[in-house]
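In structure tokens, the next block holds one chain alone, the form predicted on its own.
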Amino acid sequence: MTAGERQQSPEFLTTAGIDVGSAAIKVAIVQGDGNGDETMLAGVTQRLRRRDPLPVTEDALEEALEKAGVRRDELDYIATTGEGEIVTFRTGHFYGMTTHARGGLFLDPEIRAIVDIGALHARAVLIDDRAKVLGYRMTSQCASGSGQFLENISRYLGVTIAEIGPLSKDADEPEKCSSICAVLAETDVINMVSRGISIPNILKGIHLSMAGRYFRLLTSTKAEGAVMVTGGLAMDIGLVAALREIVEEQGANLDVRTHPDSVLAGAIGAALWGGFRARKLKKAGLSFSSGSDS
């Protein structure tokens, strides 16, 4: 079939996946037939830096669509997830598990496992190779194991969060947090200054108590293989290169691994399933409305 015998099949339908999280929005366009033939057209993602999440979410919309080079009203359907549920002008919201497992499936499908780092929480997800889920675990209402928390550090320590995960990388003898609470955990830290432990240590120490967590997650869910991290804390390469160090100290048959658009993951799974139900209603002749999907 060609490009332009796809885009006419009743199949092929253009999908908007928006994943509204605490600290950033991200979008994805993804066209596709459904039968494994979907394309990511475009994906962004909008720091909220304390802004209203509702006019972030449609300028990050409006850029997702320019760089597809799509119309919105080509749009067949709009999903969202994470707190999605804000947006007004969804068709659909889909629960963050089913979408972080899908949006995985899609950019590595050896996975069997995902590890969603967010701003403020973690979650290790078992799925299978149709993205179901088949387990989860997930952190406490302790913020120690969040991107928040290390956000938190990396201003007391007077660095950016793209400088985390390089300077992580180069410690040499990392000073680790005892404390599971974030409070405490920020006492901690406190005290590593006072003491004139370097800031390298101090992140790779911060950085090896978090993946602590996270490997717990992983085994209590008996995942094993390929394991993505997806979320906001993706690309930080510090926080990975941890994760698979306590990974092999264990010698837990665990392949931990990431993606250029790891952090997209939601909303590329919001995508994917927005095309699925899309594609459900249309054959049932029913019209779409606003709710949650699954």
Ligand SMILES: Nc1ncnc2c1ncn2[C@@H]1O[C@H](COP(=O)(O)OP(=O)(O)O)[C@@H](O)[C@H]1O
Given for the second form:
Amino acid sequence: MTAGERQQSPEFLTTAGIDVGSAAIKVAIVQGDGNGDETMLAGVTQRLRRRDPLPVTEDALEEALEKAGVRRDELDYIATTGEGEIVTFRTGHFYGMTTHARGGLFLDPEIRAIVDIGALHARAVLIDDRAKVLGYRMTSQCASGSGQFLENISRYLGVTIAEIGPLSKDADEPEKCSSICAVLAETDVINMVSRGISIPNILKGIHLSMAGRYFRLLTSTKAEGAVMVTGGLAMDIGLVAALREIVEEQGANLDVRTHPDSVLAGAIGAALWGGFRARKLKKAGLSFSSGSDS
Amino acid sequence: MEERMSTSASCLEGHAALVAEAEALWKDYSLTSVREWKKESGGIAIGYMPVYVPRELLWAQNALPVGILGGGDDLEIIRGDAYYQSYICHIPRSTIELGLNGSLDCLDGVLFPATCDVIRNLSGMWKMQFPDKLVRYLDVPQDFDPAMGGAFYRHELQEITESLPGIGGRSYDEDALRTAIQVYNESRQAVADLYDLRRREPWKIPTHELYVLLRAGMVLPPEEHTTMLRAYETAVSDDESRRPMDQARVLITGSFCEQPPLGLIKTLERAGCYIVDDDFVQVHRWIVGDIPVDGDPLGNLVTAYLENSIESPIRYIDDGVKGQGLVERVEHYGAEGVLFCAPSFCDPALLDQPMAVKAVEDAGIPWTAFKYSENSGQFQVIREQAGTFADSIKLWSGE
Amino acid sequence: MANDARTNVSKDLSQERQKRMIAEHFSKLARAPDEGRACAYTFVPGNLTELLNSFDVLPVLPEINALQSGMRGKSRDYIGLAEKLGHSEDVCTYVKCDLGMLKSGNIGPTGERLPDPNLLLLSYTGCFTFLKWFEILGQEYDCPVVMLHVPYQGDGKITNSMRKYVVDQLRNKVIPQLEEISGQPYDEDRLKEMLARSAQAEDDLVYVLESAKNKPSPIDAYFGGVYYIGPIFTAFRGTQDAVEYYRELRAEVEERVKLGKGPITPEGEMEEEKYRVVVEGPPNWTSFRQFWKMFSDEGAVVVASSYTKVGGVYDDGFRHDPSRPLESLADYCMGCYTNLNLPSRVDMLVRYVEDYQADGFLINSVKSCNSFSAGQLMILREVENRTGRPGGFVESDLVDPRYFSASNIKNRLESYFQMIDQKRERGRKSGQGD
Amino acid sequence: MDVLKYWVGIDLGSTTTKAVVLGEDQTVLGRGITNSRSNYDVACAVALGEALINARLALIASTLEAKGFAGRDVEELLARFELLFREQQYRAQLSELGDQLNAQAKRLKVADAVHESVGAIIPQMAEESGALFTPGARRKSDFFRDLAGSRYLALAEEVGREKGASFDVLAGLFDKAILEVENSTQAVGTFDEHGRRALEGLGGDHPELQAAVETVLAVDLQQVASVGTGYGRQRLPFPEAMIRSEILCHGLGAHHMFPGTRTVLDIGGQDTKAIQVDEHGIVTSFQMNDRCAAGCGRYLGYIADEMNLGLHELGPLAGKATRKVRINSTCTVFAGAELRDRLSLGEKREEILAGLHRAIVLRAMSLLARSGGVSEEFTFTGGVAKNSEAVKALHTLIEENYGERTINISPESIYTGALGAALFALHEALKTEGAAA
Ligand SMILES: Nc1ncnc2c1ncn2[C@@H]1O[C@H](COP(=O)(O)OP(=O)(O)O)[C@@H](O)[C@H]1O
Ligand SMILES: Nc1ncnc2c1ncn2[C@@H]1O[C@H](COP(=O)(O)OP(=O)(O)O)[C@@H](O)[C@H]1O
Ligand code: SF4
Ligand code: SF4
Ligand code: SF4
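I would like to compare: after the form predicted on its own, may I see the structure of the form predicted together with the ligand?
Below, the chain from earlier opens the complete complex, with every other chain and molecule after it.
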């Protein structure tokens, strides 16, 4: 018996959320009745590493379905987010902040704001207890301070992504990085290496300047209380620690949290909103064809 | 001209053709239509920068007012960047580019209204670059007392009327100005009617069409433009295939000078927004209502400026009422939210924004903000933002 | 305009006096609320100091506060605060710095709190941003705003219509408002006395600025210049203090000329004047000393600058004139450097390069200020073409430390000076008949 | 000819470090380049080492010539010798890479499957190295990082899948190991070692070559002076007096290569410079891009990475386009996103690329305009001058805007700055000599 067959209630749906990012594809399979009884059956992240996203998306979805024990034809809705417009087999699309908000709240019902930090962007979103987006701020066009930037730097430092966080926590004298441009910052960092600054101090310096930006985003949305870091950089414990340090230093009333599934927040949110739409559409007696936009 | 005539003949057949015609006029950087108008009418052409100049005055002296709204996203900037640092908005560099590549040769002069420091300084650059042309900085008053600001402004306008005959314009004549005022009253009314129709039925008038039509008004003689607008209005009113969709109604503000690329407007519409009011091509809407034709026409122009111009970041607004006009517009147009959409590095728009945001927030209106430049080609970030904004209005509106 | 960057250099008398004047002014300001003295916030270009002083109204200049915050290392936080409040990264940082300071308690450079304004006197000269700035402040304070619209010299001249417009506004708006907040009637005789003193100080200032025509120049007319223009651009024009200050300063400079001395720099006296340059654009305040040092280390002296003309172009002959008080105030407002059109700015810079026998011409383009920066690249080319001397271009900002990239600027300056060197070397060689 | 004096110019760029070794008579003896970026001292040493190797290779050729050996056969022989030499270098680095990979794998306690994969990948790469260095073979890059990297990643995906090892982990190991390899001055080996091996590799009997190699090995190369320039010049291991602005160096270098030059454009990794020089190579005016690094060489680097191509391949691919996509933003960091965006809109790869190249050159055009335009003659220097499409776009745009102009591009354009620096070193030495005399 597959998971899809376990529940026959019309309100009980199985949906998939696919978050097509610029660095990674995230997929979540969610099952629930739309009334708070929701579980994530499976979550999968596959880093793109400059591969063509479409096949990776297929692959990630298959992997997630397998993990969840669900057949593809049992899905009631396939929702995409991020750059998910490229996914032709989607049922509908939701925008990133809408989905991260929903996913974040699913992971931790106490939070009232999220900071989503992905490969190319960072955004702070203020929400209410139903994941309604009350306000948001994004970093401007310039990509400095995003995950991609950190990734490039770490490649030059010969540090794998997983090591960034732990190394940064070893810093004793973080070296501030002043450049606003990611490309120029790269050179700054090379200068630092030549000056003999240790890798932990370099990383921590970058973390602090990035965290400073996120902190400003957060405070300008007027966020207070519990805040969830979502997106790929939530995995970076050094960055999260830096953010907490700044919060403390500034005496802000913010409680910065993460969740092991933070990186999946967008995918989870998409899956949940997909369920929401599917129920609405079912109620309205509408069928939906794949490819139709939300 | 031949070609334009033939398209305008077929334009009666539908809005698509009208929009295509308007777009062709807008995108013709070499201003063929203006050159031809000059040949036919024996008149002169005077360019003007945003935001506002009294076009009536020019038209009355047989000078075709030609709006210079930058080069948009089609123009390749080769020399323009040599004149401007990266932290200055985009419009002056494309304007210089157009000037240097000969596109604006058919203009006998250019007016630079007091919009901001960038346009102000551009007037001096133009003087140095084109010493043979009429180049005037038009200092519009920030004092709205008729005896002070009014007197000064009247004098500024008089100087313009006096300078035109020297470059081939007709000499100033009160009756001609009265006629011109009437012509522009009709133009303003036609624009106002379209905005009103879009307010009521935004699905009938997609903003990416309206915008193109407004831009055609930068080069067309006013009567022709009015005809075009009226024809479009009829065509879309009759088009029953344009049905409402589940979109959020938003108002755009901040784009009064450097104009957004068409792609940006389309992106917003695709991300789920109906734009129900905006400040694009603002010269068309700067003066609200008709300007009286009777009496002293020059005085009427001055009074209209002092008393009936709209609230704008480039006008000094007394403490206390800042942003009030915006909130009223939101109400009048039934917008569900405000998109602050300003050009990068635009001091007037961006410095104004926090004050406007405050007014909007105090009124409980949702808003979001982003920046663009006239040649932006990437809209993902904006799409995300506008999409989320529309998502949240759609998912949660009506509570 | 700055008062504390030369701390480790032996102080001249004039400098001591300036410090004292500034300290006194700020303490007067701090006492103003208690003493019931009215104060007005207003801008440097086209400021109406004599008029304010004639009503005993104390001026506060937010631009100066902003630059002082920059020099004291506070601007980063202030700007950050303003951006947090929703102000864009793109806009003038003076505004954001001032707003941030206001939101952080409005503590002035001497550590004392600045009084709230009784009037925002928006003398709107040479910059549109002023208008926004006071609209923003207008929302913060419960006080009247007077908008004095000063027309721009679009055609490079001041017309009667322009003058009348300004005088009318002075007479019908500014003066009545000042009478109201100060409780004193307009006293034209008092104003005239002040204007006479202004003119006297202005004569001495012009002497000092023009002393840079000497070789070596006894002053640095940019980095040093910003100190010299301080009193006359700010709260002191028309006061006896200012008269004394400029008399002393002039005597000191005369002495240096006599001794053939070069300018004083942060590192002490400059030994050898290797390059003479004219600079256009405001300096950077957050790294003012470092910036200066990049010049002085290379032996570069700025012999003339346009920035020292933002509060009045006196070296072309303008003086405040007691015989036509309001008209001369109007002309002053319209004559400030940033109110000149671009062709006039070019003319002036070309004149400087030639009159001061400069080796070259440098622009410091600041991100903040469109009034200065928009068009500078064309100015650069024009001045280069007309003088035949090499132009240089560096970029920074007024008070936003994020936009001061020391390595970038140093690289350009070094290359620039090495280029002049190389040219000279070649010139010498061919001069020797090589 | 036991002792050979030389002068060095080093251009410590933002992406690459270049060295030029100059002989007494201003002839270039050798050039060297490295993309090592994490340590300036090492980078200088590696680049110089390369330059000296090249100097010796050149000496071998001239020795042969001096002895009367010339003609196609000799040329071919030399070319084969050099290829074998390069292969030896490559193998040495590869073996170092293997060691480092294993060491890292051990340190990180990765899964067995990863160990096994590494164990399979490196030998396979070693096996393939011969093919990489056969005459006429196309290599994606001059740099070991790129050559080894692209093959390693391809194999990692393949082998990793087979053996159940995570691609991510394998890729991570490479990132670490390659740094160690790049930062080791030893990994490339010595001239002796590789030279002899290459000789062996040639097989057959080549006594004349053997003799020439021996002669050259016996030469004592002596450095007289060196001058540094480039982005990192403040950190160079040189006294201040021996440092020159890269603007002056590019001017002088271009003048040396093409004495008629009056305008120089240099597009490097993260800056673009437009320089006007006089008839002596002295700079009369210059303009650089501002703090934004958009549209510089690094941008092409990001694009190449994104497309999984070598820098060499970008130009030729773009050259296939028949039309260009208009690109307005050249922000380096967003390059990848822009590319994906355009691809997803259905635009063709080569057409996007052609548009990107034009966008870069457009930016350069505005700097040129700022600096005073393009006069007769014009020289294009810096790494991007190696890119055929950038060159093509430049030709078109200059022609459109300035009319007919002589445009010089040397295959050695990337070394222009280093050449200028070396010339300064030589001039300086002559000046002091002159003063002493
Ligand atoms: N453990 C980690 N430490 C630091 N950064 C990480 C870690 N895991 C993932 N990342 C970063 O997260 C980013 C991807 O985040 P994601 O939210 O998936 O972005 P996108 O949706 O744009 O693809 C990558 O840039 C990557 O560098
Ligand atoms: N073989 C090549 N083909 C095409 N482009 C190249 C090649 N080699 C280098 N480049 C380009 O040159 C740039 C580096 O230029 P370079 O002058 O070395 O810069 P820098 O001096 O700043 O390090 C690279 O970013 C790349 O775009
Ligand atoms: S876009 Fe803004 S800053 Fe630029 S010219 Fe227009 S008003 Fe001025
Ligand atoms: S824009 Fe310039 S003149 Fe205006 S307030 Fe800012 S710094 Fe001052
Ligand atoms: S500064 Fe850097 S990140 Fe920003 S736009 Fe320029 S290249 Fe892109």
